[in-house]
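First, one chain by itself in structure tokens, the form predicted on its own.
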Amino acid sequence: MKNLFPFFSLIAILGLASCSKEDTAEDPSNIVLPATYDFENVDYTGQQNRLDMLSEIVRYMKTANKGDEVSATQLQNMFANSGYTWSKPELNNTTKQLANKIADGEQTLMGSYFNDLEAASKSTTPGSNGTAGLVSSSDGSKTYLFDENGHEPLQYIEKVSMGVIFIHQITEVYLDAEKMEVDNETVETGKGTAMQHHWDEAFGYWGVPTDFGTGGFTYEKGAAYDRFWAKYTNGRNAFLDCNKNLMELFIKGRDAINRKDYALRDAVIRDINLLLAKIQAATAIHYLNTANANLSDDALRNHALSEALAFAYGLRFNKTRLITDIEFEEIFDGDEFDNLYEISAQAITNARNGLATAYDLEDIKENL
């Protein structure tokens, strides 16, 4: 499959070395955590801006499913926040961008997706095996734009971005040692200490409201937060109880930083990374199941497979990696997944089973 799965790095060490700063942990029995992510001096405006940017990019890309041409140059400009006027006024007053937050080495891959989407959007014939173009579901309710091998560039741009930007920034940048081995004494009004601010920025990339998953919270489809990892965390919540668990971890870690309990903070980071990885893998499995359930429908099958592949690719950018390069290549047999028009049900099932085994999701893989 062209450019989608460059080799993984070897399994990363799961632990994050504790800060050398003095640990001033107190008796856990005396700690009362806030019910929501409610702390003083919290700011993750930059992360919200980037989520808003990707939302507008997705809206622009989806015009291709209606037959409009999409420009690779405009996508580049939108990612770089250069030469483009956003519909949300505040985005035009920020220097924040998506392009400089992409994990090293992935910029070329993202650019290739832009080019693939532009090329497919110029097709004047319906899509089919060997021909890029629009393909409608059997009942006519859904239409998607695929390349000549049935891959959906729009899904790769959106969902791979969720891995190479959002998951990467949470687990490999803001919750990694370099951003945690910083000042935790000097408070900047509105932002807290450097360490507190970095933790809040990681939380911001998750994209959820501050009461997400807490008592009394009800997820609302179509709400402003119903996108990206908030959406897909909720999508797996019935099986992983991840809304509540992930929120509690972010709250516990921020509180630990406030109290300078760095050992607890580091333990929480490991738990956050692992739970995010399970959400990623479970979401890929969900779409593999969806593809098999729609095996005879080119549009629905290829759309679901493109989502599954994009989510699985994002596992590479979570610091907690539970499969090696070789194991990943074995799970997603390149020959089978090169052409999604010709894929077999067994190849899809094998990929699902491989991910479920690696990420300890065997018990729920049939139902995801």
Contents of the next structure:
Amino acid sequence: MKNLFPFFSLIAILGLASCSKEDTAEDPSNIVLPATYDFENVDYTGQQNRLDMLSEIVRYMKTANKGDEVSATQLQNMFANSGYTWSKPELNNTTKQLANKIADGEQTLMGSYFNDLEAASKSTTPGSNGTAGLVSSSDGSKTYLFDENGHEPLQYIEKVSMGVIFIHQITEVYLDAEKMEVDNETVETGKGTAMQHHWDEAFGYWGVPTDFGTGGFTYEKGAAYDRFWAKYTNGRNAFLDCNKNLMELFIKGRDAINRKDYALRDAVIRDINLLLAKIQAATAIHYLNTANANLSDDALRNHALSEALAFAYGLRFNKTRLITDIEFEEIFDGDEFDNLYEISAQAITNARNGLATAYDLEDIKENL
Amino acid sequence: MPDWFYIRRLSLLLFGASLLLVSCGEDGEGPSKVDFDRKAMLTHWYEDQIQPSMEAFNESVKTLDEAYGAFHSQPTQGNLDAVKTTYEAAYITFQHVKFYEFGPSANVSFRVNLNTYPTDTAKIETLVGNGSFNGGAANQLDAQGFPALDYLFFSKQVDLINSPAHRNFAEKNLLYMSNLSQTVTTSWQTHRSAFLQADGTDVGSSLGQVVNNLNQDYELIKNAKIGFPAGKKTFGTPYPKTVEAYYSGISLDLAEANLVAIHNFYRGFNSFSQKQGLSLQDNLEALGTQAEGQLLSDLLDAQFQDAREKLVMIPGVLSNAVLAHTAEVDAAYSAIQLNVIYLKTDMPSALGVIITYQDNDGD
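Given the form predicted on its own above, I would also like to look at the protein as it appears in the form predicted in complex with its partner chain.
Time for the whole complex; same chain goes first.
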């Protein structure tokens, strides 16, 4: 007889649990989320197209590292998807483009990078302090094209695009009020509701496979997804556990939209923006550390600093900004970072420390 | 037989006893659950290795700076000779701290600011000519630090006693060096808790940083100190002028000091504190890792010893030996190289540490 008591109490608890579940159908603790980004009516081919375009642009720009001239006009055409034939056939059948997705006011800056790259690529002498041109690492394994102050236009074009386009589109456009306060009733087959579709488009700019960060997933270098934010999310994964965490957030938010739990959706958006900001800041810090570790190698140092500056610049286009423009200018002390051939280790470390403080990365800043 | 050897024996005995106790308690389980007090090792590293070495180096730079101060106000041959002696002592001491290139040292890129060689003598002359010195600027790294002093103090092209411009440049360089050394030494003093708290084996752990930097610095002995001047990277064409300390000719003394410092650290001994404590060798011994049919801990020790013995067999100065005594140079190079495999592959894998310092992301 005494054995029956726990049995009955178990049934009682189960009974209670199921009652309370019926009362509060929205209790998120009872929701079983899918392990992967696997929902009905998902489409982000437009984002994949744009990622593919930037990949081809980067490939074209890298011909400059082998001594070829690069044309600013062609770069404009590629960004605008106009008057350029892509090597990937499906890109020629889309009207999608990168240029009109750039954050307001940043097109001019991007255009100036195109001109810098073209000008540097015309140099016929090796690069050095005061002279644009190709510079090789001391072991000869890497060659980069720098302007006369050691900045690498290619890195600015690629990495600033990741900020002023991808981060901007995710955090300031698709996950922002204007695109979230839309219809969530009418399902278009293959695309979901307007709100669901906007969420999926934000996810698409992240550029990861649907099982990214899950238990069975292994990151493979050289895979199609090994680029842009998938690559740099994975690059910081050892310290931020961001592969899994960011994926779980995107899944959780999409599920919240499916269930019309908008309070949860908004909380998840804040978490996504903050985690992306941390990945951005941590990536900039990683490159600042890399620059210091290669301080005497012009090629490796200038390359890493260009990456760091471009990634840090992108922080301005995350909806969650923990840093003002003025603070940003202070961290990257204008004079010190003007000429990368003359920078000091202390200036680099100061910038790193400023970013780490602003983005709460103090405890890992030395190891990133 | 040096003192440390007996102390080490004793600590091994004690250590062996404690292992015995542990294994009794573990009911004969396999060696995978080795009980090694990593925290005690880190404490020894911080207190008996890093701190006293940094303090000793800082003192040696101060001594050099003072000797130079005397010479600067009275530029006599006698005072210059005193400068040279203190310079050599400081440069030797530097070899004992240059593998701590993490934490406070990495923040200021300590090693590269003090020891980028070969120094660019044309650049130094330009800077001397226009009286400018911008210490720490990336484009001036090869015109500052010890290699610049080596040129200024020892080159026959420089008449330091009769050239105020050169003396001023040397003074600014020394001021920069002593400030940097003081900054780093002070930073290390407050780095204790950060160093001891990172007691795992992950990428940012103190063990991980030590193993990475020990390896990186060891490879600099092989490549920068010996290999490049000997033509190992240039299809056999030697570049004698690229040796460390070309003008003073103390290249081999510096290489030996660097090798001894790393070997001692591996064994848990520090020549400044004269203290012996838990070491990488003890850790490997506790793990019982085997390589080539023997204990990896012994193999590494023996290979360090062999490299040291081969290095001191090189006759004369290194810049001459890479041309005239290539057999001895090659033997030393090979002996040093042999240990890279054990240090960089076997040891990290046994300790569960990842080597990250050549981690280029490929673009």
